[in-house]
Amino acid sequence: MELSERQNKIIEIVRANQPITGEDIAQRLSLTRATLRPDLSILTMSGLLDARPRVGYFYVDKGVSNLTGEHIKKLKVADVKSMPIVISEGQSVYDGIVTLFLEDVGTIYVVKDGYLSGVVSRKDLLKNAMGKNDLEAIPIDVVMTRLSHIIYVEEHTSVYEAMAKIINYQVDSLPVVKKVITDGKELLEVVGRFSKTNIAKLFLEMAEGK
């Protein structure tokens, strides 16, 4: 995945004042730091930049942590996905709330014959608990993100287009999909999950060695 022109910019204005804070970064660029947030994590996962706290952004040259960087950017989803944690599209809001907490996730896939039709969160889940609704009587459907507004990854994304859209998009995860014609329409079957957890387990095997 190439860096785009403002990341560029980020490493030689990183490489010409290091340490520079986050937002000083920010102010060089005229812009504000939540905007300039994705990129500097993006470029710190894939090891161009290290940051320390209360220090602020360093440049790393050609060495181990940038070989970091390379080995991510060469992994597929599919090397370090998980299973997907789903539920059919006629059940309640209460099975949907049960299979979240049974499953300790924060997002919950809704199928519909077996394909992706819509994403839950625990967020969602939440505002419906706190009203005094027959949760049991709300179909998972009413409370659902729908398909077209679903971001989604394929086994053959690479992890670190992955990771890149977990945090341009503020997601706790992001299903993994097959694409299947079926009587000329495009659906999208569900075939594991890439979250944050995934993320952490592949830094912490890095970190180990192995």
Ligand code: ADP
Contents of the next structure:
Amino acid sequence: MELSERQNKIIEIVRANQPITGEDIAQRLSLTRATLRPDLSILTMSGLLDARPRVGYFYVDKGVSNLTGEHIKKLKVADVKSMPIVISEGQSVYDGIVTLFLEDVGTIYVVKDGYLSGVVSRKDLLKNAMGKNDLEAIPIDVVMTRLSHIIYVEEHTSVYEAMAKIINYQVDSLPVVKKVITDGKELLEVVGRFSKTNIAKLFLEMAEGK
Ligand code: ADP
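Show the form predicted together with the named molecule, please, the one above being the form predicted alone.
Every chain and every other molecule in the complex is listed next, the one we just looked at coming first.
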């Protein structure tokens, strides 16, 4: 929204003198209260000013909400990640379901020789549990999302980027990995889990001023 010169002046006056009454603002600008009314309406409706009955006008500091954004951009995944819950390739879909319940998570990571090879979510397991399959006979690697399709983050990734990945790829969690080069091949060691719960916890803590 493009502000008029007068509207900008009003904002300056309110910022410097808040709370300030409409009458006071009018006096400082040598205008009548009635002349000022449309400008004050526009500024309050657009959220730049806040009007409180019998108190006056306040400037709504957009900088405050930006502070939240800045804070999230500075935070690293390492600051908020949880422990990863892993299962080995070769274990069964049944083992996966048991692990999901015992560890109380929605996603488990599959490892092969200690390195990430897949991701299994609630729905992956549910899909297989719906048929008359022998869940103990189906290896977890048959139902998992494979390495080449996995969206992951590293400990130094910003929380902001991790949040964007969760939303853009529509997944509930991201494995946190450490890249290891072995025999010229890049392998991913699983060192954590970054999930929607981590995001909710972070916002709760920020709301509580921690
Ligand atoms: P669900 O749909 O079970 O509630 P998700 O939305 O996280 O859980 O998973 C949807 C699909 O995406 C599943 O097939 C799962 O294997 C896969 N998936 C989950 N997390 C990831 C990830 N980080 N990278 C790639 N695929 C994932």
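Positions refer to the first chain, counted from 1. Between two forms, the rigid core is defined as the largest C-alpha subset superposing within 1.5 Å. Owing to the predicted nature of the structure, the values given are computational and were not obtained by experimental measurement.
- Relative to the superposed rigid core, the position of the CA of Ser46 differs between these two forms by 2 Å or more.
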